[in-house]
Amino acid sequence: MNHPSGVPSLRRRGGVAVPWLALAATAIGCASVSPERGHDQVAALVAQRTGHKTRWEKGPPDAEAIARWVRMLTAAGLTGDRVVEIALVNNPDLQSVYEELGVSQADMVQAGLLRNPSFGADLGFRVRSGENSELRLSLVQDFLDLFVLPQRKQIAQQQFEADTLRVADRALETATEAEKDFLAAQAAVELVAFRRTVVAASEGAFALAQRQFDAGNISELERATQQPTHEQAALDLARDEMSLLEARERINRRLGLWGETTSWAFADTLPPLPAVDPAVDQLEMFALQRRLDVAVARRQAALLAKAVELARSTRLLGRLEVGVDAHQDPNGPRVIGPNLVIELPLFDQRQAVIARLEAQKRQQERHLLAVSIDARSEVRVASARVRVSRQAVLRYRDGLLPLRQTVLQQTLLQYNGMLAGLYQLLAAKQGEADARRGYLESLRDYWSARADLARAVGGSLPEGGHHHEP
C-alpha cells in the first residue's frame, strides 16, 4: 500500500492547521503588495518639497503616456519648472530608484509573512517479509515567528518608510540637479550670445585692419598685429558653442530625453536677481526638521535599536517547533499526535547577533551624527554662497556693468568726435561683453546657490525668500 492517503487524511483534517492560519493571518495583516503603496508619500514629500508632482502616485506610470506628456512639454520650451516636472517624471537613474520602492514593500510584505510550516514524511520499509513498512507524516510550524512576527513587522515596516524617505530625498536630489542643470544651460546661451558680440567686434577690427592695409595705411605688423585678436574671439566662441552644446546633453540625460525631444527650445531666460535672499534664521534647525537623508538615518538608527531589543528579548528563546505527527505503526491503527521541539539554547544565546546588531546601530547612531553635522555645515555653506554670490551679482549690476557701458557710450561720443578710433570702440565693447558675462556668470552662481540652499535645508526654502525684483 503506498498510503497515499496520508496526505488527503491531512487535508481532511486540515481542521487542526487552519486555526494556526487564521492566528498567523491575523498577525501578519495585509500582507499582499499594491502598487502604489510608498509611491504616494514619495510624491506628496516631493510635491511639499517642490511643488512638482512625480507622477508615480499610483505606481509605475504608463510609459506611454508620460512619453506623451514629456513631447508636449519639451515642444512648448523648457523653463526651469518644466525641467524639474519632466526630471521627476522621467529621469532614467530616478525611475529606477522608484522601482525600489517595489523591492522593498515586498520585504516588508515577506517581513510580515509567517514562515511556511514544515511537512515531513518517514517511510520505514520491511527489511523481512511479514513486516510492515511503516509511513510517518508531519506538519510543523516555527511558532517563534508567531511571536517575533509583530515586533519584525514593525521594524519591516520602519524599513520601508526609510525606503520611502530614500527614494523621495533621491527625486528631491534628482530635481536640484536637473534645476541647476538648466541655470547652467541659460547662462551658456547667452554668454554664446555675448560671445557672437565680441566675435562681431573683433570681425570689425579684423576687417577695418585689413581695409587700412589694403590703402596702404598700415605696416604689415600692425595689420599682424590687430587680427590675432579676432582668431582667439573665434576660438573662444567655439569652446563656448560647445559649453553650450554640453550643457544641454547634461539636460537631456537628466530629463531622459533622447529623439526628437532633444530639440527643445529655451522658454525663459535666466531670472533677474530677487529683491531678497531667504531667511537664514534658525536654517539650521529648519534643514535638521525637514532633510530626508536625516529622516532616513534617523529612522535607520532607530530600527537597529528596535532590532537589538528584539534580539535581546528573544535570546533564551531557541527554537520553538510545533508540530503534528501522522504516522501508521506497522501493527497498529493510524496514530496522529503533537510534536513538539525545543532547541535548548545553551551554546548559542545568540550573542553574536547582538553584538552584531548593537555594533551596526552604533555605526548608525554615528552615521546619524555626520549626516546632521553634514548637513549643518552645507545650509551654512549654501547660504553663504547665497550671500556672497548676491554681492557679486550686485557688483556686477550697479558697479562694474555700469561703468562698462559708460566707457562704451562716452567712447562712442569720442568716436563721433573722432576722438577715439574704430579699435579703442570695439575694445570698449569687449570690456562691456565681458561684464555682462562676468555679470551672467555671477547670476548663474546666484541661482544655483539658490538650488544647493533650497536643497541642503530639505527641498524648498522658508517662507519670505521668493519675492522677486519688478
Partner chain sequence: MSHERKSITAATDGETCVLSRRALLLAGATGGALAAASPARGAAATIAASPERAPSPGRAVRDYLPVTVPNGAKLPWKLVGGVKVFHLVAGEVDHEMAPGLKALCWGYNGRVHGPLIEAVEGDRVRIYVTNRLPAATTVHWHAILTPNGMDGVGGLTQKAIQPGETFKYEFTLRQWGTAMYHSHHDEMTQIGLGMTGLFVIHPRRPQRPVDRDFAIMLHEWRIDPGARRPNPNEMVEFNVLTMNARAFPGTAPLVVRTGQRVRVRIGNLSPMDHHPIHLHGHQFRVTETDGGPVAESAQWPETTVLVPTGSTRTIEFVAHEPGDWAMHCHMTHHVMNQMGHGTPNLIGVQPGNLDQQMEAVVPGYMTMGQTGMADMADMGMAVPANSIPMLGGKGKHDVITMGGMFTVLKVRDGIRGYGDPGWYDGPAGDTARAAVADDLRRDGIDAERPAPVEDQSPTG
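Previous: the form predicted together with its partner chain; requested now: the form predicted alone:
Just this one chain is shown here; partners and other molecules are left out.
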C-alpha cells in the first residue's frame, strides 16, 4: 500500500508460501514421540527368552504401582521366578537403561524433521529526506534436507532398532545375574542350617568331655582338645552366616529393595540336579543367531555402512538454500523472485567426514568379529562348566556324601559301644560336614553355570537335552 503522499512509505519485499513447503510437510509425516515405542519390542524379546514380563510395554510404569507390586511379591516370599520378575521391573540400573529408549526415540524423531525455514527482513530509511524507506523480506529453506531426509530417517530408524536390542540385552543380563544371586543365597541358607547342627553337635561333645573330665574318665589333654573343635565350628558358622547376609544384600541391590521389603523370606530351596542337561550340539551357531549383543553389533556395522554411502553420495552437495525474495527500490518497481544459495565445494568436500565414518565402519566390523568370537568362547566355557559341575555334584551326591554318612553312622555305633572315642566321632561328623558343604557348593555352581550357558546362547537354552540318569 502506498503512502498518502503518493510514494510508498514502506517499500517491502513480500515472502510467499511456496509449494515445496507442502511437500516438505508430507515428507516429514507425523513426527511424534510415543512412550511405548521400543518398550513393547524389548518386552517381547525378554518374554520370549525368559518367560517373564518387563512391565514396561506401555512405557514407564507408575512408581507407586510398582512399589505396591514389589511389596506384595516380597511379602509372599521370594522364589527364583519372582526374583527375575522383580529385577526386570525394579532394578535401578535397568530402569535407567530403559529410559535410553526415550532418548533414542527422540533422536529418531529429530532426524525425521526438516530444518526450519529462515525468514529475513531488511529495513532501510532514507537519511536526508526521511520520506522514502525500503523493506526487503526473504524466506529461504535448506533444500538439501529434502534430498537426504529419507536416508537420514532410515539410518535413525536402524539406530533406534539397535538401541532397542541393546536395552533388551541388558535386561537379559540383569535377569541372569539376579538368578545367580538367588541361587548363591539359597545354597548359603542350606549351608548355614547345616553348620548350626555341626555347632550344636560340637557343643554337646564339649559338654560331654567336660563331664567325663570331672568324673576322671578322660585326661586334661582330651578335654582341652574338644574346645578348639567347638570354637572352629562356631567360627565356620559365623563365616557362613556372613556370607548369607552378603548374598541377601546382593539380592536387595539387584531388586532395588529397601525398607520393609528387605525382610523377605525364601519361599523355595536350591533345586536338585536335573536329570537332563541342555543339548550342546550346534550351540555356537545357535548363540550367534540369538544373542542380542551380536545382533546389535551387526546392526551397527550395517548402519555405519549406510552412513558412509550417504556421505559419499552427497559429498559434492553443500548447503543448498532455496527461497523467495521480494524487493522494491525507492521509486522503483516492485520485484519478486526466487532466491538460491549454493555452497561451492571447493575446499571442503566432506573428505574428513567420510574418512571418519569409514574408520568407524571398520572399527565396528572388527567389534562385530570380536563379539562373535567372544560369544563362541563363552558358549564353550559355559558348556564345559555345566558338564564339569554336574560330574562334581554326582560325585558328592552318589559317592562322597553317602560314604561320609556311612562312616558317621558306623562311628556312632562304635562310640555307643565304647569301641570308638569321642575324637573319632567328631572327626566323622566333620567329614560329613565337609562333604555336605562341597555338595551344596557344587550344586550351586551347576545352576550358576547353567544360567551362564543360557545367557551365553541368547537368554534361554534350546529344548531337549542329554539324559545322564535313568
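Keep in mind that this is a model prediction, so the values were computed, not measured. Numbering follows the first chain given and starts at 1. We call the rigid core whatever largest set of C-alpha positions still superposes within 1.5 Å between the two forms.
S.K.: Could you tell me whether the Cα atom of Gly421 shifts by at least 2 Å between the two forms after core superposition?
M.R.: It does shift by 2 Å or more.
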